[in-house]
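There is one chain below, alone, in structure tokens, taken in the form predicted alone.
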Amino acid sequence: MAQSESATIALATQALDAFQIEIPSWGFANTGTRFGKFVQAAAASTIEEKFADAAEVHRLTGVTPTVALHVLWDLPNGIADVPKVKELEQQYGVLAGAINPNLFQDQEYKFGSLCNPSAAIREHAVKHVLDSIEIAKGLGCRDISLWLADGSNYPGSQSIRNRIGWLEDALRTAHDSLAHNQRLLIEYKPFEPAFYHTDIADWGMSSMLARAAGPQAQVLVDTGHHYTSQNIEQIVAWLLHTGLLGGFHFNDRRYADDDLTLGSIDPYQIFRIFHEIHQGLSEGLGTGIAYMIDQSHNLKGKMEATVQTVVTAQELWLKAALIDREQLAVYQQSCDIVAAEELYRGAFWTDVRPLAAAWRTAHGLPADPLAALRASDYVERAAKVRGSRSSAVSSYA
């Protein structure tokens, strides 16, 4: 790269200082597949344990100050649980992040929630979203992350257009209840659990629904929620260009929504996504993007997988930040394809681990957070305390 060593260090410091990542409470709980749950002795089964784990990840990495909460899993009593969460924030030094309504778990949602043919069930689902927004207000949380399992499995079994209208009405109602500083992030997914049509199947549908809901609604991109070989960075570029990119649920996949740890299958894809974001930021776009993780650690240790993911995200973010965008623009304008690609690939292949380690050391953090976790006895102590109740049911979708 053309930058001097001092300029590279300064750029790396600036990039890492600006990058914070939200981790999910459910990433610390026992999860599995549709065939069964895999139990880990150290898995968290209470919100207190989830906050403790999140705080330890933040202590090791310094970049995970918030933990996303799932309403029915973490706040089963709704708004009444807000004081308890505030106490946990004070105790552990991490804050509640995005609030995630649950519109897929109850039996009444068998045929949909916000898109259910039953007006009574739709009303109940809307009330849950409104209650979730009130929880977010009580905790001072900006984002309400909305994902629906709504859809149908057989052609002709549902009116697709009716469901669009019901969904638009519900989202407008939700948007109207937002505080001035809150956002409604609308996620999409092409299939599963619905296998014929999903009501919010792609970024175009999510974008149109956000526009219909109101100016405080944006799109939430889950990297696992795409068809194989889909160009996610192009989607990101479009959402940046239209001002609709609100946030991410980062993970990785080999086949479908596998919820594997970030970068474990295709780190180059995350690098390409981060490049588009850095390019947007350099043009004043995407300044409010929420970077969140959404993974199911079925086989890996919960804590190790989370720390590993945060470190990987930092490294890929840093690689993308180090692209010489001025020179890249010259190559792009002159259509020098090989030179442009080599500059781009060169940044990806740069070993940024020493830069990241130096940044952590300068901030009083372990140079290698994963090694520090393994050297500590945190997981072992948690396993001893929690092991007797590690079989407790913990839902995950």
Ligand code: PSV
Contents of the next structure:
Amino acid sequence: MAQSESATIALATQALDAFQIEIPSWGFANTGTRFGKFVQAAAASTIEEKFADAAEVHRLTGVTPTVALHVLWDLPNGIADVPKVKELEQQYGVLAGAINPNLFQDQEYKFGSLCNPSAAIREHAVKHVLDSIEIAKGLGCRDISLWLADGSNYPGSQSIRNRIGWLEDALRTAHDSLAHNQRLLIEYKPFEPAFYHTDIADWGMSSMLARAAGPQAQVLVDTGHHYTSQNIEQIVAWLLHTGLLGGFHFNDRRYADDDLTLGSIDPYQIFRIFHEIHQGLSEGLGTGIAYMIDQSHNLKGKMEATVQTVVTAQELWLKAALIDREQLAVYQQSCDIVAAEELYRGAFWTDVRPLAAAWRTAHGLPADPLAALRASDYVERAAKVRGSRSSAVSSYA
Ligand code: PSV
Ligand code: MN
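Show the other one: the form predicted together with ligand PSV, since we just had the form predicted alone.
Following is the full complex, with the preceding chain placed first.
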């Protein structure tokens, strides 16, 4: 970081002003693993409680104006629930964000949804996607983010190529019903729940499907959906290069899709991803990227974990913004490996917390949102009101 102090402050202000991140409604609900669920008294079990929590996170951080919704969990009556969500938006001052169709919980999806060998089941799944697009239109939401659990567990038990064709047809149909300002984000995941083949297993498959669906379809990168040691920033660079980077689901992982807090295991990886994005943005690429969190806070308090995640995302975004990219380009061109690496990781090791705190203070926000949450009685009050209900209800599989 060779810039003068005032240049650094200006850069930090610009970087933080430009960064907002979406929180998932399901991050406030009781969740667990397939071995069990540990219930938290303050967890949200209704959409109203999720909006209340999201609004509190936005009040503390100032950078989470939208909340991603999962159709089956948050709008169980489909389009009929849109007016209620609009009221909640008014009441709490946060807006609905990406709309997530749910194509993995119905019993009929045992052998797949959009890739099911049964034409009737595929049709039903397509209808749910179309309904979700209508919900998004009703709420003025730009993005429909699609994740399928489709796949198979045993070699030879399904025709992989038939399923590709069915998927292309379904995605084209969905794309055709988008409004001109909407996007279909296609998420990939290598395995789980399918353990032999997954119909959309990686970014290449998502890219090809997006291309086949139409120009408003793009790829959604969930950082937890990669094999260990995969170079995610290279994937991000490719998606920026091809104009296919639609958005992110951020979380961290150690083994599989662990849904751990962003940056808790490998903060350098998120920094490296953010560097590719800053570089892309400086060249006019990636301007519409949706930054979203997709985490499951099984042991941490939901509110604390969400605020901690948002603050960490801001810090890593800021660190990557501080890389002197002009100087880096010089070192890259002359193949001065050590100088390039030192410049790059020097930004990573910069303590940006004072810069982030100053930015918050300048925006009338608490300098330390996590400390402010802890100093408030928000979680205790929620636990008192919700305690008896939250143990009984869950909105997460
Ligand atoms: C699947 O693992 C996933 O990442 C998808 O985005 C789902 O919508 C989300 O998690 C919640 O289960
Ligand atoms: Mn995800």
